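Below you'll find only one chain, the form predicted on its own, shown as structure tokens.
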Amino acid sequence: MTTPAHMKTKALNRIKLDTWLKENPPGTRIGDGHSFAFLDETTKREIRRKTLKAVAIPGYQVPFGSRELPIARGWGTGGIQLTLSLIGPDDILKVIDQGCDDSVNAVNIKKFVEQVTGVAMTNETARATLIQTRHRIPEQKMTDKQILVLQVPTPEPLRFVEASEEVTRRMHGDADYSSMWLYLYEDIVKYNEITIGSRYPVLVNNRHIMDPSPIPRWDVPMLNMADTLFLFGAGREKRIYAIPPHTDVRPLEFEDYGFRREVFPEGCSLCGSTNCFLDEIVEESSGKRVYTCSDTYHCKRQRNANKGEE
């Protein structure tokens, strides 16, 4: 539930970022008191070292010293710090927010990164070398030349069943996930299905249970044996974890109650796609419920294909 205090905090966060952007116009991106990609080199080296450890132990949450940014924690600072630590002058960056290239979150992050690095930006999934995303994986299949950075609000998958960080660390160390299996079983008993919509827990490399960030269930199979490196950054919780290429990633499921993706009653009202994740919206004029592609670039690409355009 959105409270007045929560709305006020979001407004202050937006003002904080807008103020920084106004005080640092284009042309001041690599100088005037800050280095390339904003973060100091010591910070970037630390994040890279922690990222290498996360890649070496798939699904394991590696603590790191989360730094202050001109964006409040909770607005994706973990993902931004990963992006700023990995990005180089020759990279091409794509930023999406729940599949959208033009949302407030995505646009402001692009402005910030562009001003502190000067790198090229794109909306094309295939053209990007580095993609930062909030709560979605692009529909277009990615390659081994790309890195996908996901913003994570809550990295601990066992938070469903245990509030204590000390206890969850011990549970991961012992691979004791019986409480999570019991949680899923009780969900089935109560509702006759597993009702987790986003943040569906997955088992990585047959060892660690991992929170894949609040991506929809539709995106979970894309993590399994992918060519792309997936990095997860939680700034507020100060955790980094990863899924390297060609890693086994399986959603938790029972033999008689298997994992299933979302099912939509119809295709996209704009491009007609039926093989992608759709958002349900209500038309203001008619009050009718319709579905549109969550991935706006995929939708545009499909519409162009329908018209015979490139």
Given for the second form:
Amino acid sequence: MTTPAHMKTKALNRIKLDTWLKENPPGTRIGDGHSFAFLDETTKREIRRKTLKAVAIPGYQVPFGSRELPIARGWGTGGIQLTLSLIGPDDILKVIDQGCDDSVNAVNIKKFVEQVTGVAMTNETARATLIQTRHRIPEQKMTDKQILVLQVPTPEPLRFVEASEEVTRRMHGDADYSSMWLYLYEDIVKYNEITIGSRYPVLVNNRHIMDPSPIPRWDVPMLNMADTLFLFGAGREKRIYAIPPHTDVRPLEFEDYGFRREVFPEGCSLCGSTNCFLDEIVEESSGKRVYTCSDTYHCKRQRNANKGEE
Amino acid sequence: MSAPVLSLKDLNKTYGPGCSQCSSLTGPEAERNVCPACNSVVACADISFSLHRGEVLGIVGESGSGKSTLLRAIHFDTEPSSGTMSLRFKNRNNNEENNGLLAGVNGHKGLQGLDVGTNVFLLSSYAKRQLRNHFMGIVYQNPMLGLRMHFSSSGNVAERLLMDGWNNVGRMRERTRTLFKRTEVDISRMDEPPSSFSGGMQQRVQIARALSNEPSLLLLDEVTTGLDVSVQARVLDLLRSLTRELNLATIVVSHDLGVIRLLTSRTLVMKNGRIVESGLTNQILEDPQHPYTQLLVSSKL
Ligand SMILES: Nc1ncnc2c1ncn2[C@@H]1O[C@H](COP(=O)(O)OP(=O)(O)OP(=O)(O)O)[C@@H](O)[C@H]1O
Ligand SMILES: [Mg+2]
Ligand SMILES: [Zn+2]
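Can I get the form predicted in complex with its partner chain as well, since the one above is the form predicted on its own?
Expanding to the full complex; the earlier chain stays at the top.
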């Protein structure tokens, strides 16, 4: 007889994924008293309930009882718990880390979810039913049949201006956001522009100011009036929040100091794309700046399309 | 005469559990504000008065008599134990300033109209915040209470405009410059933090901040206490001309009868949380009725 996976969680705390996989051979990871998707049904139900609440109050941070996973906190455990509570046998999962499908972190998460669910994995944005991501939104427009789960390190947007959790909660309750606005004003006084790069604060549904997670400014407009459900999970801080489809999401800005996306001096050096978010790489040998797509799948798709044209 | 800008009725503020004897065992006759039966502090009791546009009301009394508590209750800084307050404010068309990024609560956004006689103490905290921001300006004795010392001085003024939905930085800075010019804050230093300013200058920044939204009610709590005499005189001078020029309803709290004489037309004298005398300032200073006021006037003048 083996102990159900969820009862081992305490012992599993902080054990690296590989060790866990070694200790739990494939046959024991799903079925026979083991939960599908690692978490037990009660836990998953609780997370789904909290998710529903988050959907009902767009941009509002709902506390949840974050569980231990065989993946260290700070490595997307909030997002993974959302993914595990939502995923069904017929889902197709894509996992990206800063736009990249093949980073160690993305591969680890995929490996783990695959082992505890058996669901299919994909790199194709359009094919995935569920996408878990860290710090990027896919370039390809997502549909109402898809859900995007974003990993969140710091869910509280007002942490910029207020250290106390008690106070920030009251501020959200009263929609008392003038200190956030003042922060932007002071930025302009000092630097003549709003210097926030990633984690650009947004007003959701004319009610809550929300941290969109450390996505670049480029991605922020994609949150507005989208067809897709966006879910945000912070494992360490135990918060879930959501942007339901067709929700008004606007970056904070002034009439004379508007929100701006990043601009790039040239296109992707691999695929030539100009209308997407690019990573800057400084070539060591020459010191030359080179730009490539941050969304690796988008780049590949673009290159294939280029080939077709030739 | 038009309806008062503010009317306060039976305001009570007790710190502590309170008991049935609090009222009879405290007050000017008992010469205490701590109830011997339950140890609660009766900071304010049965305070009623109203205030009209253009009127400057003084509140004078010894330390601990409840002056600041009264002001803090009016400003929604502290919740009264009981009482009603109704306000009459000019409805402003603030659509022009409203950038649509002002967050609302329960579908309400910004300042809502009030029915005549609404007890504003019972409004939601969001509504109170909006009302306070539109309707009131306050200047505290301690600038640390009224200012963010390490933000820019212009930001301290802009903050209240931001609360009101202003969304144009250039226009906010223009408004700040106008206010600073009027309150005599050096405009070339408008982006320096108040912490780098002298005490008198900090009070001027506070005054500019308090006036930023063209309030109907200005609350001043010992604003010149602690300043050098010469600085004091200049700040008082400024306040005197401002209250005349802007035709505001103003409450001046001070234990300095000189300040009361200079600024106010009507005065309430408080002791142990109660009003012991009220009337025209000149009359009170020349012919005080209550023994406590007589003592106060004779020792001070
Ligand atoms: N938070 C509090 N908890 C308990 N007692 C308080 C509190 N705040 C004020 N008090 C008490 O309420 C009474 C009135 O205080 P208040 O500050 O209103 O007096 P004041 O007239 O403004 O005095 P001062 O001239 O010294 O400023 C005092 O006895 C004070 O100790
Ligand atoms: Mg006081
Ligand atoms: Zn590319």
